[in-house]
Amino acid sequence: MIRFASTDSRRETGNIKWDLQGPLPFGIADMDIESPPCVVDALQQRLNHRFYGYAFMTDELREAICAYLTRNHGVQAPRPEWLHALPGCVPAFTLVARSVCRQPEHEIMVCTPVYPPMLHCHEDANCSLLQVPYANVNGRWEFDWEAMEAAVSPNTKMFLLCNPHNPLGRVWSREDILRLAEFCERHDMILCSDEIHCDLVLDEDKKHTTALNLPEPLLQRVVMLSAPSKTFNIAGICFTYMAVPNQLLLATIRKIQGHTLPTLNVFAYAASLAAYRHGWDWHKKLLATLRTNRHTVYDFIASELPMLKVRHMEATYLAWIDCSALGVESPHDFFLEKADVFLDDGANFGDPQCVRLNFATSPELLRTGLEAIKAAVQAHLSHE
C-alpha cells in the first residue's frame, strides 16, 4: 500500500520542500510518499540496536547491491569491488571531475537543460564546463550529435549524462549509450552516467540500459551513479554508490577524495540493504500510482492550460513544462507569487522559460496545485 504524506506531517520537520518552498510546493525531488515499511521496519531495528558508531559498506550489502544490477537491469557479472560508497550524486559529480579533469582549461561536456549541480560541478574541479543543447526532433528530445561533435576538442576530457534525464524524462534507448560511449571512446572522454532515477521508468515499453551494460574496452570508461533515494524516498538519509569497473580510475577517485567526505552513517547501510532486498513490491505500486499521477497532469494541461506544454515523460516524476507562451520573465516567479505555487525555476537547468513540476504527490494536493496554476494564467490572459 502507498501512504501519502499529509501536509501537516511534513511541515516543521525541516524539510527543504515543505519548510522553505512556500504554500504549495512541488518542487525540490522529494515526493509526499512514505518509505516502504520494510525500510522504516530496518531503521527502527538499527535504532533499537543503541550504539550508533563508525559504519562502512558491508560485503551483505555490495553482494546485495550487485544481484539488484543483475536482477533489475541486466548487468552482467558486476563485482563487489566495483562499488564505492558516497554520501550523495553531487559530490561524486565533482570527483569524477577532479580525476579526469587536472588542468583549467580541461572542460566537462553536459548536454542542457539538465540537473542543476552538473552545471556547477566544474567550479568546484577547476576546470571548465562544456554546454550543448539537447535537440527537439519532432518533439522529442535527442542527442545533438552534430553539434557534440563541433564542440568536443582534446581539453574535453568527461562527459555528464543524467540517464534517466532530469528534467526531460527521457530514456535513453541502448543506441543512444552505446553511441554516446563510442563518441566518448573516440575523443578519449570518461563517461559518468548519473542513474539514479534508473528504477522510476514510467512506460512500460521503455527499459533503462545502464553504462554498466557497455562492452569492454568502453565498459573502462565508465562511472555509475545510483542510489536507492530516489526509488524509495529516502534521499535525506544520504546513500549513494559509484561503480567504477576500471579499477585504477576508481583508486584515481579514491586518492582525489582522500579525506574530503565524512564516512557514512549506520543508518544509511540499514535502509538501503532493506530496500534493495525487500522493497520491490512495494515499488511496483509506486510506479502505478506514479503513472496515475502523470496521467493527471497531462490531461489537465492539455484540457485547461493548453498554453503550456509539456512534452511526454518517460521516466522520474518531474515534469517539465514550457511556459514560454504565457509572456512572462520568470515563470517561477509568476506562479509562486500569483499562485503561491513553487516549481522549480528552469533557469537553474538552462532554460528559464520552462519550470519543473514534481507529481510525486498526493492526488488531491496535485489537483490543488493545478487548480492555483490555472487561476492564475485565467487572471494573467485575461489582463492582457
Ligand SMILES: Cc1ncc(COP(=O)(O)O)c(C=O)c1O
Second form
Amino acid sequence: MIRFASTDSRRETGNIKWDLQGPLPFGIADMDIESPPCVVDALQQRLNHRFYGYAFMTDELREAICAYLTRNHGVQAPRPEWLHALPGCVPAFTLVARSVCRQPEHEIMVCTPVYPPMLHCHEDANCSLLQVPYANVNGRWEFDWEAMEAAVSPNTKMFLLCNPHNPLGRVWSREDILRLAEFCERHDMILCSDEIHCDLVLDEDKKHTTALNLPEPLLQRVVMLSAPSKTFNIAGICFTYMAVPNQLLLATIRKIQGHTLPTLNVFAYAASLAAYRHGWDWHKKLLATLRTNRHTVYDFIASELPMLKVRHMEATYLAWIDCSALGVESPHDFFLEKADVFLDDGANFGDPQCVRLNFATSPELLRTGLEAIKAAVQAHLSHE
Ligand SMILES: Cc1ncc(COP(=O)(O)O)c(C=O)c1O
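Having seen the form predicted on its own, please provide the structure of the form predicted in complex with the ligand.
Complete assembly follows, chain above in first position.
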C-alpha cells in the first residue's frame, strides 16, 4: 500500500523540503510517501542488532543488484565486480569527472537544462564545462546532435548524461543512447550516465535504456550510476552504485577517490538489499500513484492555467513548467511570495523562466498547491 505523509508529519524532522521550503513545499526530489514496508522492516531488524561497525557491499547485495539489472532493465550479463558503492550520485559523478578530466582545459559536455549539480561538478574537478542546449523538435526535447558536433573538441573528455532526464522528464530512446555512445567513441570521451530515475518511467509504452546495454566496444567507455534512493524514497540512506565494465577505468576511479569519501553505513546496505529484493510490488503501486498525480498536474494546468506550459513527462515525479507568459523576472520568487508555494528555481537548471514541481505528494496537498498557484496567477493577471 502507498501511504502518504499526513499533514505536517514531516515537519521538524530536519527534512530540507518540509523544514526549509515554507508552507507549501514542492521542491527537492524526495517523496511524501512512506518507504516500502520491506525497507522499514529491514532497517528495524538491523537497528535491533545493536552493532553498527564498518560495513562493505556484500556479494549478496552485488548479486541482488545484478539480478535486478537483468530482470528490470535487460542487462545481459552484469558482473558483480563492475559495482562500486558510494554515498551519493552527486559525489559519484563528481568523482568520475575528477578521474577523467585531469587538466583545467579538459571539458565535461552537458546538455541543458539539467539537474543543477551537473552544472557545477567541473568546479570540484577543476576542469571546464561545455553546455549544449537541448533542441525543441515539434514540442519534444531532443539532443541537438549538430550543435554537439560543433561544440566538441579534443579537450572534451566526458559526456554527463541524465537518463531519464531531470527536469525534462524524457526517457531517451535506444537509438539516442546508441548515437550518444557512438558520438563519445568518435571523440574519445567517457559516457557517464546518471540513471538514478531509471525505475520511474511513467509512460507504459516506454522503457528505460541503460547505457549498460550498449554493445562492445562502446560499453568500455560507460560509467553508469544508479541507486535505490529515488525508486524507494530512501535518499537520506545514502547508497549509490557505480557500474563500470572497464576494470582499468574503475581502478583509476578508485585511485582518484583515495580516502576522500567515507565507507557506507550498515543501514544503507540493509535498506538497499531489502528494496532490490522485495520492493517491487510496492513499486508497482507507486508508479500507479505517480501516474494519477501526473494526470492531476496536466489536467489542472491545461484547464485552469493554460498560460503555463507543461510538456509531457515520460518519467520522474518532477514537472517542468514554463512560466514565461507570466512576464515576471523570477517565477520561483513570484510563487513563493504570492502563493507561499516553493517550486525549484529553473534558473539553477539553466532556464530562469521555468520552475520544477515535485508531484510525489498526497492528492490533497497537490491540489492545495495548484489552487494556490492559480490564485496567485489570477491576481497577477487581473492587475496587469
Ligand atoms: C539526476 C539526479 N542525479 C542525482 C541526484 C541526487 O543523488 P544523490 O542524492 O544520490 O547524490 C538527483 C536528485 O534529485 C538527481 O535528480
